[in-house]
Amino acid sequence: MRVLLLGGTTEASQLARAMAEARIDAVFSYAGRTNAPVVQPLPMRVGGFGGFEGLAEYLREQRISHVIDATHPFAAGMSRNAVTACAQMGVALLRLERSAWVPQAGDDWTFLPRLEDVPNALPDTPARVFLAIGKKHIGLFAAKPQHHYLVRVVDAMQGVLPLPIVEVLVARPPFTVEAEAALMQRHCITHLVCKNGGGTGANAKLIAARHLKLPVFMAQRPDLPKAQTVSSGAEAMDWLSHVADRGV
């Protein structure tokens, strides 16, 4: 058995973590998103396939006999590939997918179908608003340039934002509830916007949210195709022992 493991997620680390203390043949793989990846327990390669014709490719020359995809669910490109590829080269395949959040009372929170659908959801008059997306999809906001945005990143962003009211935090999670709140009382945060990535460890900001009576705009996930799909890495690892002792 040869696992490649697509990460990028806390739960794909800590499923790295628990596959190389049981010695099994392991590759983490990075998208390569970010300048500095946590550095993994496994063997580690950085960077695209090359769509899923690649990502077959791979597989056929590394042997690879199951793959874990434990990518961020709105990763929903290299997760199709996932899918493609592997139908394509006889290749298990398991979905690790945590949970997605859902409100709780207190919480105030507009669900958009999708990331661009919500700058146009935001109110017209100026805003503080604190965009707790990543960097890719900034651009959208400036259809809304009258607010005043909070951008938080993980590596420094290079040029000049599309956004003519704009602070960049540069920030690597995990934070705390008071850390959240107490940044959104700084900078006196009137939205949040964020996607619905779901799971515990990077949640504290909708609590911080919810204790500051603040309205939170919710990309919801992209559709995936359909696929084996547990929600933690301990139910991964039984999946690997299972398909060990059958020899799969």
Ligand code: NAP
The other form holds:
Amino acid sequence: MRVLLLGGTTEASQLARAMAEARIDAVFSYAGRTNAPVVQPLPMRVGGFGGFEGLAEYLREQRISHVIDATHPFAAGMSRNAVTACAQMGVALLRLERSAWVPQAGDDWTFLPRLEDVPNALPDTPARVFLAIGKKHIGLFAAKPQHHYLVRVVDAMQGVLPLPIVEVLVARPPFTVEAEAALMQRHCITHLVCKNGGGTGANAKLIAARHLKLPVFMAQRPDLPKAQTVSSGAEAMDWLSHVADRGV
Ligand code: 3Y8
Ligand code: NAP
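Moving from the form predicted on its own, what structure would you give for the form predicted together with this ligand?
Now the complete complex, all chains and molecules, led by this one.
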């Protein structure tokens, strides 16, 4: 058995530790989106594969027998390619996907089908908006230039942002509830924008928003093609031990 673990999430890093302890022959894969990704206890590869064709070729060349897709729920392109390439190569695929966040008492959440729908949902009167969505989709908010934006990214960015009133915060998640609340109070934030990433690595801002009684505008996850899916690392380890017992 030789496993390709598509990573980039808290759950992927937790699973990598369990797989390393179990001495499973595996490779951990990053896209290479950040300058210094967390080092993993498995051999790592960094960078795209070159579409589903490149991934299929990688599976063949590296004699990968099993793929675990533990990428972020918004990494839809990678997940789609994994389904296509694994079907094409007859390689077993398991998706590890954490549950979506659901609002609790005291939460003031507005769900939008996609990130693209968020700017239109923001008020027209000038507000102070915290964009906790990384850097890929910041340009969407040029549609509402009247707001003061606080943008948080993992690595410093080059070039000028298409937002006339913007502050950029370079910080690596995860964060604590206290730090998130202090940040939003310091910047007099009136609205929080985020994705429904789920998990524990990014939910502190939601708890802080609840305490501060701030409205949250949350993009729902993209649809993914069907695949065998589990929601915990333990279930993923069970899947691996089951296939290992079968000697495949
Ligand atoms: C490169 C690997 C681990 C994984 C940690 C999780 C938790 C912290 C929360 C906020 C939201 C955001 C962002 C975020 C979180 C975890 C997890 C998660 C959100 C790293 C990582 C990589 C990335 C890529 C990066 C994206 C960006 C998104 C920042 C490592 C730290 C906003 C998603 O600069 C860029 O281009 C960043 C791009 C994709 C979304 C975007 O569109 O900008 N993640 N994040 C992975 C790779 O190269 O394959 O650097 O160590 C991983 C983690 N990010 O091992 O503990 O599991 O969710 N990541 C979002 O949820 O909205 C931050 O600021 O509050
Ligand atoms: P994406 O849009 O689904 O994928 C775009 C391309 O990036 C893929 O087609 C693939 O390139 C490459 N890629 C993505 N994940 C990869 C991986 N783990 N290993 C190797 N190549 C990968 O992906 P994304 O949303 O940019 O996310 C990139 C990475 O950041 C993923 O590891 C994801 O888990 C992590 N992440 C993303 C978010 C988010 O909000 N999107 C949040 C937290 C963490 P090729 O087509 O060339 O193979």
